[in-house]
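Consider the single chain below, provided in structure tokens and representing the form predicted on its own.
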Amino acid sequence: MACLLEAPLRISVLSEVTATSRHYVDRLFDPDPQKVLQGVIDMKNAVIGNNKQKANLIVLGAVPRLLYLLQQGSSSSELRAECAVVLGSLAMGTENNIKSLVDCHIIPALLQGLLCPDLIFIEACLRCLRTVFISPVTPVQLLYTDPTVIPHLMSLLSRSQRTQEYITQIFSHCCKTPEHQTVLFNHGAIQNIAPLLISPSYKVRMQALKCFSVLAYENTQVSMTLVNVLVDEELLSQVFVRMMQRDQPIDMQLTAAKCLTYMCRAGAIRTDDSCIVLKTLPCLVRMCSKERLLEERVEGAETLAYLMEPDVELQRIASVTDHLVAMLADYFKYPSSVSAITDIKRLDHDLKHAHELRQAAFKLYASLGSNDEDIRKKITETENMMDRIVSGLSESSVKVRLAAVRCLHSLSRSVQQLRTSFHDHAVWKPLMKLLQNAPDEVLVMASSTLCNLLLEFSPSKEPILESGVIELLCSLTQSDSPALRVNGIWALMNMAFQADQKVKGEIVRALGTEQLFRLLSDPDSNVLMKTLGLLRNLLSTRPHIDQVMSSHGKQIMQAVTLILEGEHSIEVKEQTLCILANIADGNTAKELIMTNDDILQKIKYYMAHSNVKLQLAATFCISNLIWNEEDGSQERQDKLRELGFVDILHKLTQASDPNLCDRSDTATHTSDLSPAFLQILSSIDRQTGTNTCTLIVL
């Protein structure tokens, strides 16, 4: 049966069918094989170039005949060597034609055609397989269904210098996940494919190295073997070197600069190294100068923003490296009305393609100034650099959102940024906008930029407070993401922080308390810090606190208890106890506490615990409730005094930890205090009200 094109196409297609084409097809069924031999090498030259002709030879089943005769061992070897050929061709058209060979299960035909010991007939199905498996419709997993394939592609790489290049080639565009890695290097690639890099053929040099650069992404295992590779007594990382040479094609210096910075970045070679500082770093500056192509200007940009994005120090030698962060507004105006480019075609493609360089910009910018103070601001002091922040988070493109508010986001890291450039180009609006119907990516990204500009200090809060915004946020806590929960909550946390009781109640009614106490069982343990840092900062000051106690306490005090019982980390559980402290400095609430043996028992437990921290949380409690300054405080040291806290608040005066014993000032000071608190509370320092907790996300 013929392999036939989508329904649409193939009316169409079907309707200009000639009878040249029909008399292609026929000729494959003559009986004399030199016949078909010929109407073969006549197909052949028939469809170069002509994709009309291509599809209709596919429409009239030419397909499943080349594919016959080509699987056929009585078929001579020139004519299997040329149905490839031909198969090949037919793959060059349009993707619709490589659907359809596909669909014909031409991968495994071909693969098959690989075991036969005719060196041109091999050529001639691995260049028809390269062909197949560089279209993005192709599914690469074909590739692995057999595991015998790869070994025997490795073992093909001796054979020429074609080989080489197409099986390299196929690897390269089939590499598409950590297991797809694995697969190649546990089958020998580096060993097979390192002698490659010397290779007289620039082909063979090229796709080599590009098949290097794809196993060495985020792959901590094959960067740790590169490392250590020699060629031809060369460290590999030298090789590389002398690819991002100047005088070297700029493909070759690119994908070089590549291999490199993925091997940096999975910890194989260091941030300071020269390769990286004097070499990769520069290079990749250069890929986004205006004199390159417009994909080199993107794929530098991008790569640089990856190179140097967890490390400080490269990105203050970037920033001042051939004033890059002034070449990047250069990605804004591309391609320009005086621009040099004279080829239609490429001018085409270039105005076609202009959101990737904007893309590209805002991705080094966010990297660029996602520590530094002073880049920061040369960032934004950058030419109309805020104006076009704000105009890419209304793009059309969704990957020049994500990337415009990835930048934003890094430059909302900066208290000055907030006060300044944020406020006075209102850029909380576009970013409110943004949430309000953005893919995931978008809205983390979007959202983690709200928390900060919900800090005390950023003179956006009070607009956005205004706009409505906590009910977004509430319902970002109900997403199946946990980023989304965790940034929901987070910003939530940063509006709660020194509040009033009117936005304090209103979190509480859109969050409404059974959301808020199915947050603190979240299985998610950021979620469930963010939240217990929005209860801490909800039960600050003390009328907030009795208020918050008097409607929800009770549940706030079982949801105390679990946490505490159950199995967190560390600074859960400190936080936890920070509430207490927080619940204990009320002027009602803290009976929530002192008639609540299990609660109080709990507290005596995490005053003697190993960690500092937790003791020195659990006897801001104590210390809070016993304040001598408020009623009833004679009575509750008395309970506490029956309970056993004397005796270990006698041990934490014998502390080695300077956290527990320097805290004196403040008690020793207490007056009307009891004689055996006075002693023993002369090495802690009562905490001054309540604690809360605001945080810039990072």
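Residue numbers count along the first chain shown, from 1. Just so it is clear, the model here is predicted, and its values are computed rather than measured. If you superpose the two forms and keep the largest set of C-alpha atoms that fall within 1.5 Å, you have the rigid core. Compared with the form predicted in complex with its partner chain:
Core-superposed comparison between these two forms: the Cα of Lys99 travels 2 Å or more. Once both forms are fitted on their core, a CA shift of 2 Å or more is seen for Leu87 between these two forms.
Once you line up the core between these two forms, the Cα of Arg636 stays within less than 2 Å of where it was.
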Contents of the next structure:
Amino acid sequence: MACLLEAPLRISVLSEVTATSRHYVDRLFDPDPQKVLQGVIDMKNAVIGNNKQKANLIVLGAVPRLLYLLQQGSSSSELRAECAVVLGSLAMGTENNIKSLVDCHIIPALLQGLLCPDLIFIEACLRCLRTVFISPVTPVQLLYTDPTVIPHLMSLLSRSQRTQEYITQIFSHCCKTPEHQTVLFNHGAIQNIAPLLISPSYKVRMQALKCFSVLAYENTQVSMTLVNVLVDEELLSQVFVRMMQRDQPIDMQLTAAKCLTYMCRAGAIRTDDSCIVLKTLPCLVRMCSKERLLEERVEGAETLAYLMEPDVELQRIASVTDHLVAMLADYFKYPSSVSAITDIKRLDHDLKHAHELRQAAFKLYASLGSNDEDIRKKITETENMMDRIVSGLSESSVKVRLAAVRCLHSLSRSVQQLRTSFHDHAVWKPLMKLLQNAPDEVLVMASSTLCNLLLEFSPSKEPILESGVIELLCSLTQSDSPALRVNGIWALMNMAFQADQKVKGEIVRALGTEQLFRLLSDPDSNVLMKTLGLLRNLLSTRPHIDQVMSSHGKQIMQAVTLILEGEHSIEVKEQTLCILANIADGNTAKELIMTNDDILQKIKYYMAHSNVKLQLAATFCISNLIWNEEDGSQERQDKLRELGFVDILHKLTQASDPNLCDRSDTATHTSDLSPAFLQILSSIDRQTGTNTCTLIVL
Amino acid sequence: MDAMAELGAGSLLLGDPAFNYQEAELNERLKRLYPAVNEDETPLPRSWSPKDKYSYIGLSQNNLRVHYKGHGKNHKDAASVRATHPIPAACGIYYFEVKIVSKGLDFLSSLLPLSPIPGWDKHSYGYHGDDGHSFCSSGTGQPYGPTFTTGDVIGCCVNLINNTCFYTKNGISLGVAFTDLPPNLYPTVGLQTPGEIVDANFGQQPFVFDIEDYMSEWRAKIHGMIARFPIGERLGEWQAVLQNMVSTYLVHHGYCATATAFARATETLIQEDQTSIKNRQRIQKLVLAGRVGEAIEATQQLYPGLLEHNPNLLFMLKCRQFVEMVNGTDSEVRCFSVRSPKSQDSYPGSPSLSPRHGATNPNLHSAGADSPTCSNGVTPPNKNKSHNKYPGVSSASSSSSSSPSSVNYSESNSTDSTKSQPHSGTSNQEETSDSEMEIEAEHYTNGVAENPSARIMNGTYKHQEILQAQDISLEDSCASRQLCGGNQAATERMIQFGRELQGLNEQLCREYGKNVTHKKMLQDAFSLLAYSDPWNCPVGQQLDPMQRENICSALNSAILESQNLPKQPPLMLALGQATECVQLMARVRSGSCSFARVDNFLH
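The form predicted in complex with its partner chain is what I need now, so please give it after the form predicted on its own.
The complete assembly is shown below, putting the previous chain first.
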């Protein structure tokens, strides 16, 4: 009943409002220009702070009329300026307002208005443009459609503090891609905006600073230019350092730190420069403290993570600065139990930022722990850290999941952690779950982590194997993304390392020879390397070698020949020769080489190669072939002698590389049947006879 | 602070120039870092104390380098040394650094009493280099920071505002180590291995860590706290209080016109009546112009009995009068003087302060007719003398004319110039010069009238700045400065006056007993006569016109008191109270006083 009663009431109120609004619009059509002006001014006063009134006027079609008046050359400059002010006020309302304004082509009209000489009108246009452009619903591309706009805006920067503030704000919101950066850069953004950094107006300084932060982000060209810019005879980096002083507003400190971070990451400032080590890094750590707003803490942590990602020294410094590792643990305490009870508004705020905080903390942990074992230990020892990661892996927010798995990946580089905390917390379970169904970027990280969990010494290897991971990894190798293919095959390679026959058989069966050989011709050299690694690991220990070679010998020999003939890197060829060496270690598999003169010639060629690594691998292969404890060694030795291998080996004994000398010694002495020497060498060969390949993901 | 600086200078007898330089740098840095510290009360640590140390500790390099000379077999062999003084609370934030020159096995830095290892004993706090642990009053440490070794610079910052402490390593803050620290901590280091050497930096060198940046954050915090301090419901009263403060201040210093205008604008009442304010103003002007004799006369005339009841004040005034006689500014000697060189330029702004100027400026030229006070502040009661003074005024500008920028016509006005000047004026010039001079005088007047509140408090310096051109010319004429204006009769009058003064002193001694201050005052004044150039002698300071200000405000206060008015304006009282409060905060160890300095709020 109540609803029924209320509905008509509302309608009547609405119609009343619309009636007054209509009056405002009607006055815009008055033939007397003076009355039109008064109408616009009254409209301005009516819409300030009144979202409903704004929506009404837009619905009633005020915008096209205002734009018409604004563009009309016959309108007085006062009227035009007032029109721009009203439009700016309308833009201050809801996102829907902005959409309607953009749909009415307000942007080209206002940009056109900037050509007028009247400063007040220009400022009103810019203010309105600023409000429109900073809205997320406005397509930024609209700023770049007309190529004359950017240079004109640059020229307007000298007009007044207001034009400076609005224009730099427009730039910083509309610079989203490297192309935008280049356009602004090419039109002299740096020279034009740099002097504004010392403007007497805080707003101008702040917007100019924001401009530089978006311009420098991942942009080497801009960053390299910035380091040499002088503002009032002071280097720009020093200006930024001053802006980071602790008594400056937080927003300014944070944005200045971002600028220096981006310049540093772009290679324009060294990571050991004191302005990074003693100023930027501590400033960003401060931004992570409890005293800062949640938004600032998120930005601070993300920027800091980005700053130190590639530099272990910065990671070490950050790890001891102001208890950062412990400070980050607070990021997981939102919404806090206190806020839930006492303050609904606060709870809402906390909830909104909780995901952002968590993902920022995970990112920063990931960055902190990416190189140093001690830091990783410190992180895993932080209260409930592993539990937090585990629950982060299954959070609803993709951003948090991604960050959590990044963190896990970073920590999984630690042998000790793999053996202890990773196993204790059974992180493989949520990780496996994550791998079942996740966006590619999460999959890349998760599979990378899995690679490390499948390392031979990881206690998680067994349970993962039992959970049917092989099928999953094999399907990854068929992915379109090279990163996923690499991780899939990499994980398989790690899994095959010193595995038992059953596992190896399962890998070969699940992957299928066809897929295996497709991977051997993969355009991505990383994939090729890891596939060769897998082959090498599969071909280890004599019984396995013979078994694999008996079933797939022909294809493998073919693939090896192809790779040795093809244009590949030294690493790939070395890996391939190592596979040959492993084959040479088999009982029956040897014959596949001995009977293949083409291969033997290739081995001979590589023994005389200029690259020591390749020589070593080839010699290795020969050494396995002539090993005299085995049946038929005499025949093989004779054949190789015939082919001139002994001469090469003798030459190699005079070679400079001690490692190589040793190896060739083994080969020559073995063929000479020197019994005493054999004893010693046999032990060496036990170790090296079949070499396997294992690599920790970096 | 001054005393300390001199103390530092005293030890310079060592004659090591590098040390002198370092000492000067130290003083300068400490003053900048801890401006609120009164080193007379609470000296800052400047070195390790050779007294408060274990015998295993050796000190060198001005007690800044510490080395270990014990066996270093176990913890019992550990030894420490502390700084000469505890950290004063008025520092607000205190910081020192230690560089590990050579590391034995174990190094411990930090605070408080003389225990073998900082952090192991009660009320002792430390950060240990071997394990990176922090120790707080016990032998068991908490994991705190990284380990440290040779080449590292370890800093310790004590925040006396929130009573916490953090350490730094190579300029990087390691985060809070201790909270709830007790007061009166000493910087301390402990060593326990042979070969260990550490160097302290209490401010002798720039710190590796940017402590000033950290301080700036706290300064901003505390200023923000003060700015946001809730005033509460009494907002309306607040404004009335402020208006009253301004009004009383103006009245106190006799800025009559400004005070009236202010009262009219703010609709407040002035307690004192106009004539009384004007009288006080007139007397003050006389004192500030160096015409103390006239000021005494005027006081006796306007406030009979006042000086008789304040013999000390009278004595002070007479002493000053003597000094002004030496200076050649007092009317008793000026009447003899033909050149009276510097009455005007030495204090040019103040005598022209007259209520009239605040009101109307368009009548500038005719103003001369209104009253002779306009240009030289000579007051009606002394009209007979003021006739004599007219040439005095012009000769005042003549003395300034020795500076090239000065106008050359002023010369013409002096009746018989002893010096031969390049330009002698014609009668025609005389006329123009007269009127133009009036204008010039008025210029000063305007400047002063616009800026009246500045005058006594801190305005004097400003005036000096404004009138620098004049001062330069004064220095040019320095060579011609002579005792009592160089007049023989005046000198005799001065000597006679000196005798009278001596007599007055003896009389006061008989009546009230010996007064050391008086004796000193008299001695200083008479000492002037011992030098051929009193202006450039050890006691020449007395001749500085700025010295008139103290006696002027003392006289003003006495007059006000006699009228049952407050002898100090409430504004000054509030200011003094605030300053005193901040000093009291330092004494009760509230560190925030360091960043709540009253000076910071006066612009």
